[in-house]
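First comes one chain, alone, set out as structure tokens in the form predicted on its own.
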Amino acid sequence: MSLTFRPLHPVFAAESTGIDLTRALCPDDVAAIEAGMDQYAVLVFPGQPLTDEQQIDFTRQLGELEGYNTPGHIRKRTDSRLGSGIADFSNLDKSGAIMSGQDRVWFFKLGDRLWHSDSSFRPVPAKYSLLSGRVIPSWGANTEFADMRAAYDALDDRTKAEIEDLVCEHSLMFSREAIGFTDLTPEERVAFRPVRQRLVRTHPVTGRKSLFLSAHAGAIEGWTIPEARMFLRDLTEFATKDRFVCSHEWRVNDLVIWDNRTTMHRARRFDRNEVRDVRRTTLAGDVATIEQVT
């Protein structure tokens, strides 16, 4: 059976059968899910048991897992109960019990039901980013996603001339702040130092232009911190309307993967005296969308 996707949404997002990805992919069957990435930016894979060692080798079939070491969490890698190459998205420590509601982990993670996009606090963010489902709660824990280059295409042309060239700083510190975590440690400032992006991108095969909006960004060069913070918040509002939103219902063994250069998403609430497993790995990003200050 060949890979086959049925449309979730009218613009983007789409379900992905006919293929399993808990083995080895053919060049074809690789061509096929880019190709399906760049259309529909979202894809959801369903019944896909995946081990953290099959889910590293079929993201290594699509480019280099990302890597880094400046960290993008509060929590140590001594810390995890996974080993290298996947991240750990659940809510449970380092002994597979359920975080305590004052954790300073649990706190931090909270800010990933923002809106954002993953490693844009990083110089080269992101391309895709894999997501497993190996235990879902009961209720909640969807995760929703927003296609930033329609919502690119429905800005006025008078927008769309200002937002071109506009540079912003992004950082996990003004992501971490927007909910009222401020417990960083001046280490942690150091390593979550702002990074400059492009606030407009274009996608490098279908030549489409996107929104590159997140949580993580706090500043717009040349502009007032209050006026650029009021304006991101206006377009993300607008970029995050129903029409412009998917939102995906976790079963066990889905794997989603989403673009962060065309998309932003976030997690949604959920039961937190349940179990949630999700386990994430990033595919590397090629390029910087523009070079940093040193």
Contents of the next structure:
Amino acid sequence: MSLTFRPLHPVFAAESTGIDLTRALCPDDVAAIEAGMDQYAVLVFPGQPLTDEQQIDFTRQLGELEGYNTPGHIRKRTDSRLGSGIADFSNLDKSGAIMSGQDRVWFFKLGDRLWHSDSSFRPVPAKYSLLSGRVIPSWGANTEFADMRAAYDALDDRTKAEIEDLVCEHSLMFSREAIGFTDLTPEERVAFRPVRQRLVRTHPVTGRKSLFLSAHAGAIEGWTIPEARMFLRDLTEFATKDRFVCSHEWRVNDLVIWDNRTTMHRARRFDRNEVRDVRRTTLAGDVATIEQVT
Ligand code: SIN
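Form predicted on its own already given; the form predicted together with succinic acid follows:
Next comes the full complex, this chain leading.
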């Protein structure tokens, strides 16, 4: 059986069946997944019981793992239950116990519930994220996705012209400040210093334009902060209207891949007394948005 896509939403996202991601893929399979990603931007692969090693191997077949030259989390590598190459997005601490609601790692994690694009706070932001559902709580905990290509297409011409050349500053500090988490060490503040990102991106294969929005965006070059934040808030509100959003209800062993260049996502609420064990590998981007050829 070959890879098949079943659309999950009128403008993006598809369920992908007919492939076993625990095994090495042939070049045609890789090409078919990439073509599916270019078209749908979010692919859900149900029934993929991956070990961490298999998830890393599969990710490597699509490209390079994101290198962590700048930290993307306050959870230190040495405090993680998992080995290198895979990030722990669970609510578990190093010993495997549910982390305390007073844990600053938990406070930091709550910021993932804001609409964002992974690694937009890095000079070269991530290409794909691959999230594997290992233990899923009995209620809530969906991941929602928003199609930034469809949102861009739906903007009026005046707004498109206004944003065409805008450059934003992105930092983990901006997204965490937004939920009142400002308890960062001087070292974290240095590590999380803002990076520049274009607000409008062009997909290198399809040529489609998209909005590069994220809760990590906190300034627009040449604008006052209040004007920039209000404008980014308005754009985000527009870009996450129901018609651009698809909500993924997790089942154990789902693997979901999304394109951070063309989508935003956010985690949803769940009972933090239940385990949510989801693990993420991240595929490196290849170019800084600022160097994009338009
Ligand atoms: C993420 O923000 O990359 C993870 C989303 C989730 O935990 O649902």
